[in-house]
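There is one chain below, alone, in structure tokens, taken in the form predicted alone.
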Amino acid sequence: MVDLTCEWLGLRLRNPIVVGASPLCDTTEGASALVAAGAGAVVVHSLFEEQLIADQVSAQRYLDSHIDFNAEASSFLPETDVFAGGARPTLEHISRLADTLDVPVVASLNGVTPGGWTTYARELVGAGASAVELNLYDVATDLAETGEAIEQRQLRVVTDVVGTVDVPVSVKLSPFYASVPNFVSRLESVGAAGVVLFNRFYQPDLDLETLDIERHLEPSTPAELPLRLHALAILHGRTRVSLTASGGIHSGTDAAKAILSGADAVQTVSALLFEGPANLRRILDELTIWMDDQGYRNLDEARGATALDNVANPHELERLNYAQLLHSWSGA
């Protein structure tokens, strides 16, 4: 009998398959179907601070446009409660999910100001979130700002949020830090409970006819997984934070690779967007069968088996066999 229960961010999960932040859980029915299929936890679609600011500005402009319209028409204006703006729809949705689902509901937050991060994090937890995932989606555009300055700013954000809420705080990272291991170590030192490896930057393209920006949402593929495996293998056993793989998890064997590399849990989205809850059940079944075939009774026995400190030749993992890959290329 294979035991898939695990500890993640200090939370006890029935299995390591977590539904990542996405529209998949935008309805109570959708989230319930994923949990019924076996999801160990769900992450709610990210709350973007800049979108909330834009909504608030639009609502205020609407109200202001009627201020001097007619001195006797004040009752024409709707009560401000009519506008389901700001964070309220997300907060109410999290509250419904927390009341309905029997697995942890994790809030995802993408902020832009120090006060925004802490204010919204507090509200999300108050609505019932079991943990908060901070999405540090920070694109460097200032020629004068150094990588160290960006990291210090992000560390201050995490420090402030950790000090504001009483639930575990996880941080979703990009792979573009000069030293991911060092930054993870610094996140641990300020109280982060976990990291998610990695964020996927949705890169814009150009329309050559209009010279405008084209935005495409490309689902992940298993080809993206090795970058995550490499980071997990380096971090496992060297940090106390929970490690989560995100991006490229499309099958039970993908999940198994992440766990062997050191993941405490895996997040999947793209694999569920087209096939729905049935695919989540398939991932779980494949993972269970693989573990049983390999003789693993629980996840702890498998976790980190191929991490840096456990492989026969750590140098090959550190170098990613780059030279061998180049010389083995046949051009076929």
Ligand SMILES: Cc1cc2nc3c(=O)[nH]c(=O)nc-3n(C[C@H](O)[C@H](O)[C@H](O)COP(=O)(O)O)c2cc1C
Given for the second form:
Amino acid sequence: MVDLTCEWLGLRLRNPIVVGASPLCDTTEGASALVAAGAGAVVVHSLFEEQLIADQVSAQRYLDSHIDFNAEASSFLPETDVFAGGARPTLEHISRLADTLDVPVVASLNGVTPGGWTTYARELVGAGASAVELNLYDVATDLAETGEAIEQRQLRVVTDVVGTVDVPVSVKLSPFYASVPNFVSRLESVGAAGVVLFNRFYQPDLDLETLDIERHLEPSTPAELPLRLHALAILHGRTRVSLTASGGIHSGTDAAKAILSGADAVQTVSALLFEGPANLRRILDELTIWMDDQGYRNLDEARGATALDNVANPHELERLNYAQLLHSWSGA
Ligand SMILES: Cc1cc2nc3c(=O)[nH]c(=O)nc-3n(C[C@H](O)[C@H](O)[C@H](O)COP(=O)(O)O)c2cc1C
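For the form predicted together with the named molecule instead of the form predicted alone, what are the coordinates?
Let us now look at the entire complex, which starts with that chain.
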């Protein structure tokens, strides 16, 4: 009998398959179906910094105050509906999900600038969120802002959110840091309970006829997984934060690879967008069968089995692996 229970962000889960932040849990029925299919936890879609600032500004306008409420308010938004709507519907939805589901409901915030919007984390927890996932979606566009300044700014946001709530805070990261391990270690030192590896990036294409930007949100494929496996293998055993794989988990074998590399849990979205709860059940069944076949009785026995924490000099090994890979090419 395989035991899939696990510890994730200090929460006890019945299994490590988590529904990632997305519209998948935007209805109580949809979320309930995914939990009935076996999801260990669910993450609700993100509230964006821009949306929360707009919420604060409109609340302030409503109160008709003459105080300069928030430095962010004076310069904040391009004209758009994307950030309309405020936090209230999401807070109410989290409250409904927390009342209905018997697995942890995780709220998500997306922002990269320190400011009053981070206090919404407390409201999300008040609504019933068991943890907060903070997505640091940040694209460097300023030639004068250094990598160190960007990281300091992001660490301040994390510190603020961590200081605002009494539940675990997990940080969803981009792969593009000069040193992911160093940044994870700094996140740990400011109180993050976990990291989600990695964000997928918005990669617009161009229409050469109209010169318009084409925005298509392509679902992922398992080809995105190795980048995550590599980072997990480097981090496992070197940090106490929970490690979550996100990006390219489409099957139980994908989940197994992430766990072998060191993941405490995996998140999946694209695999569920079209095939829904039945695919979540399939992922869970495949993982269970694989563990049984391999003789693993629980996740602790499998986790990190292929990680790099026992390698004396991982940096040298990384260079060697790369050189060997190039040498292995034998022609088409
Ligand atoms: C339609 C859609 C909506 C998403 N919304 C969010 C979101 O609100 N917040 C967030 O952090 N990530 C969001 N994501 C990213 C996913 O959580 C996940 O990181 C990404 O899809 C990679 O996982 P996958 O390969 O399992 O799809 C969204 C993804 C999709 C496809």
